[in-house]
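Only one chain comes next, encoded as structure tokens, the form predicted alone.
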Amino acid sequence: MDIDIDIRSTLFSGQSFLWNIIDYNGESYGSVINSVPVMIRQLSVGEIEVTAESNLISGRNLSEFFSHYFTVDIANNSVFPNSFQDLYPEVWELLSGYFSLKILRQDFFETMISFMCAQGIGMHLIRKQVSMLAKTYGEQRVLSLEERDLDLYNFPSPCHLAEADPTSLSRCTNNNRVRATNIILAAQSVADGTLDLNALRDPQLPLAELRNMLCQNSGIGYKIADCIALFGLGRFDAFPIDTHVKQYLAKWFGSSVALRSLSPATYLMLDAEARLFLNPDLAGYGGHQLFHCWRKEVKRLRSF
């Protein structure tokens, strides 16, 4: 299978937390998908073989689904206008190197979840306790490969979830009851319909009303609200916004902006400011390539 991608920084740039690394060296890495085990390894740059338990995903084979999941329809040089490189030529010189990091197009309710449990921690400690979630509320799922089997999890569905025990559930929060009781009471307004998927998924809902509509719940907030609409409805115009974002909008952007702590009114005005020099309809696309390479090339973090 042929895609331009960067597996690793892909899937471990922080939007997504239920992959595991299977074989460092090897490039291997493991997860489910909409119940399927699923096994990437990445053969070189422009190459990825998929080894998983099902021919289909979701009713798709195997090379339609990644391509899809992967957003292979979205071109590298779709996601920044052409006036970025010649405004910003240092930002650009550093930014060369992640174009390769795609944007998945991942599950609402595993997002929705991940992202409620993802407040002020940092990624090594969210994938802990979206592990946990996964291990203690899911299914175990076995991928058999012709050197042994990986044993992996699947997310618990809105139901499971919303059956769960505050107490309980707070172990795979690390014992914060209220974001254990949160997660519960969002899993209860899928599980019952109170939380409008069919609207939600409206590409011609406006994002703003998309922000409102989720901020509805309580744990959730604009950027997590914004992070769910990203990268578990494929809204790629939404613009997540947290302490990386504001630094390097300060420090590569000159907004002074960002120099404000982050109100609700700041975080919409620099929402705005920042589709003054990205593409509006992929703001969010290019931003979080913006923060995986802060991240990587300014702060030095490591990312798993």
Second form
Amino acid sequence: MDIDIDIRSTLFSGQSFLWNIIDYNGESYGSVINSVPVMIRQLSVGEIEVTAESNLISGRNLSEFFSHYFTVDIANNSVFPNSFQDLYPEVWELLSGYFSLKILRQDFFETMISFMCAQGIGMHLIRKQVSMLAKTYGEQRVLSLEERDLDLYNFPSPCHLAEADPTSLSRCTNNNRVRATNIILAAQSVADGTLDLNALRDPQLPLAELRNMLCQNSGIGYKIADCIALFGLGRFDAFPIDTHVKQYLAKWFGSSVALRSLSPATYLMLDAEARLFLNPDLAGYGGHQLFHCWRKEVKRLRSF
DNA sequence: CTCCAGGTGGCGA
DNA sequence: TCGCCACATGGA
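What I would like now is the form predicted in complex with the DNA, since the data block earlier showed the form predicted alone; can you produce it?
Below: every chain and molecule of the assembly, starting with the one above.
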């Protein structure tokens, strides 16, 4: 009865976990992960078993969808190169409780907007912003459970955010008007096709090009672009470097570059450094496990 | 009160 | 290129 999938991985609001209408092979599925019992077991690499006690979660091909969503095609023991354990035995020991932590293949737009809310503030505030965006601009979905009703909200569509007024939207972004404006502009670029999703989703697109395309939007720098690529485009080679990653690169891997301030130039240097001891194709996947390990085991932070 | 939190963009030297 | 600074709020 072991559950080998750890879903604490992202998102700030948990909207993707809580409620999401998913179109899959022309059928519509709802997923309510944290509020309604959903049993997900990984039987082997690429094989998953899903049991749900909710009529919202039903339909054929359910396991197939969740296998994709929970990236069970990425074997837990394939994330780090073989040399890692020998080179960094202390880190490996700490990491042992994090190998089941999965990155999810999440919705692109929700990921983009959520990470645009994640600049220089704490996790609590980031979640609050995304929840407010959903509640203010998303569609309400009432889920009736036996004990109570849950008010849930879809993440708003690009069109809905594109039409939003900066002043009213800024109430959802810590009253930060710049951020509100950037979100509206980004939503417009998705809605009108300026940001070409088909081009972004091309797996052959080099990471640097992908990053530069995303950075055309005001409010998106290297870090946010890498987060969008990693969590919203399934680009597990993207390695976002934030304040925590910078810290563990210095402490765990002895990077002197990580002691400098995080300018675009140092960002690219750290990115290149990390690929020397991480599996380059899964650098962000491994980096995410290191990220949570660092926050919990070293920084002793409660929230993830 | 001070410092930091899953950053970005504008500014002057 | 590099170091500051504003942006805004809240928890430790």
